[in-house]
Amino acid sequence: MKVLIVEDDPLHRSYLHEAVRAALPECDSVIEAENGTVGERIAREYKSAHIVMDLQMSPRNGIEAARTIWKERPETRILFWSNYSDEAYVRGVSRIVPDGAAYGYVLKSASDDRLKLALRSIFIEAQCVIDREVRGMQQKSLGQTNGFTDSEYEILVDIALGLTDRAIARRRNLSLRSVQNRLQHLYEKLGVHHPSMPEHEEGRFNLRSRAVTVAFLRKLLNYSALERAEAELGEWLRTR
């Protein structure tokens, strides 16, 4: 068995190396990469390797690297090991996981035993392991506990990119009325607009700008999410 560690912090790479050796005596080789770009290249060289992946890296983050790796080898088992349980990251991972893939999402604050158990569960037993805090965010992001639907979240990203209602309608294959209805739902869920709000109170804000600000403050959006979205928007515009 081979394990590839993709992590930009040298101390964290060293810690993961020791954890892999301790948890997986079956492992005969541990390879290290300092960012997602290098990780993608090494993953192509060691096609059978299982992967432990950080999320926040530069110049290529873990979500982008994992998406490329899974596109080329959907059977790859990946454990995401991250400081972040923000909805933007959780949604980013959920969007790219292939059907039936064995993967995990464990926070760096988890105990040594938790990490070792996750390594064995994913890489040996082909089970999915998601930390409770991350699982709760997944349930929220899937529309439970008054979260956002995928369609509403896509429109939130689109207004953060600066698209008009008509452009969003064309991009998402929706009617203009549908886009406007979803925007109203977004505003209400973010608390920037309520049907009973007096007009003089509502007039204090541009609702689109305020919605994006609140989304950042609530960690529904982050730089990595918008970086991916900007790249996807560029691809869409080139096809128009």
The other form holds:
Protein chains: 2
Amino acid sequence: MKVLIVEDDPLHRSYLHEAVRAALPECDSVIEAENGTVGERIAREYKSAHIVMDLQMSPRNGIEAARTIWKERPETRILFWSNYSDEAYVRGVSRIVPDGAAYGYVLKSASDDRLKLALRSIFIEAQCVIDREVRGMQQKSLGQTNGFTDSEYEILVDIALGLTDRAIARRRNLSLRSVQNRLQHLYEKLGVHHPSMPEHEEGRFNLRSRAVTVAFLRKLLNYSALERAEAELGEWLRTR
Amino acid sequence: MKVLIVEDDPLHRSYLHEAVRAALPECDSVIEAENGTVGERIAREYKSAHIVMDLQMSPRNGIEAARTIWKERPETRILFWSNYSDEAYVRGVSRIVPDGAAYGYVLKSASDDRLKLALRSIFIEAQCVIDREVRGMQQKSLGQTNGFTDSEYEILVDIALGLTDRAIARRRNLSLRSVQNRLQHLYEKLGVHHPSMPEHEEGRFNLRSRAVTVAFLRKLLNYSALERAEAELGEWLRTR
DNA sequence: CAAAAATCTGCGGGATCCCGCAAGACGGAA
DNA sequence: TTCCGTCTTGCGGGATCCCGCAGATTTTTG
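Next up, the form predicted in complex with the DNA, please; the one we just looked at was the form predicted on its own.
And the full complex, kicking off with our chain again.
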């Protein structure tokens, strides 16, 4: 068995290396990559079917790398090993995992044993292992309560990119009013309804910008999500 | 000599611990803290005058912690040890360093030797040590060319928070028109002047939101900066 | 299948935003 | 002092945004 480690931090990389060696004695070769770009290339060349990957890397973060890797070989087993359980990451990952694929999401704060157990479960047993904290995020994300619909999330990303209502309407094939409708719902769910000063002209917010900020502070958005969205927007603009 | 280490990642923490031991044989006690809140408390209790600190922590990031520590004892020597040289971080740090204080900013990607050298320079020689990459960011940040004035940065933060023009005017004691004036300058410097489609109604941007996004992508803003700004806004709102 | 809920859409209006024009205020350089 | 650049402020107008109202369409539910 071969294992590919994709992680930009040298300390974490060597820690992972040791963990893999210890947890998987049947593994005869461990390869390392220090970012998403290199990781993709090596995965392709060595046909690695077992990958441990960080999410926050540059250039090319874990989600982008995983997407192209899974597109080429969907049976690849990937364990995401990240510092954070931001909703943006969780959403990003579950959007790209192929049907029936075995994958995992373990936080770096997890114990040694948990990491090793996850490695064996995913790579040997082909079982999914999702950190309970991440699982909680997933359910909150998908469930109705306090959760955001895909369409709401979509429009959140669109205004975060700085598109006008009209541009969003064109991009999503909607009427202008529908876009504004979704925006209203978004504002409501984010709770950005001029909350502090009800009737005064005081401290009023620009709802559009405020929504983006609140989403950021709640980790519904993060840098990596913005980066991806910006790239997608660029592609779309190119095709007009 | 006592050294306090404030760093949330256990691996990095123990690495730092070893580096301090190796670089500073005259150091007889090393204390560790895993976030800014704890770091502040320990710094106060133990009157630590020598601190190595990460920037990105939660709760309470390095900049916030450093600010209160320096406010209490400005002669404290702090070495910031961070993954990133985001302009937001660099700006945040140089905004709070007291006059004449010895401090440092070293990237985690720096070599072992560089870190140890920085430790000795700052803690023994009371000399400032700024990573050359960070230094470059500083100059770009302060210089005219491609750099942002304090007032421009200020208004950038304000719209990022989601304030309306009127609210900004009140907060900064300006007329409405002046606020809009500064915004124009900001848009120009960020290059968000409906660049792609000059006259078409196509792909137009909402300048206000777009400016925030571009600033984010350029790392002029980041999560930590937003967090701080949000806290400051909260304070200001409380005092009306 | 029918009722209910959610979503999409047009219309219209008040608030806000973006910005050109132009007049004053302030400070440094000739 | 005078001149010039930068910053500030007022006025005004066109574009955009936010949203209530109401009808049409789609989806869900019983």
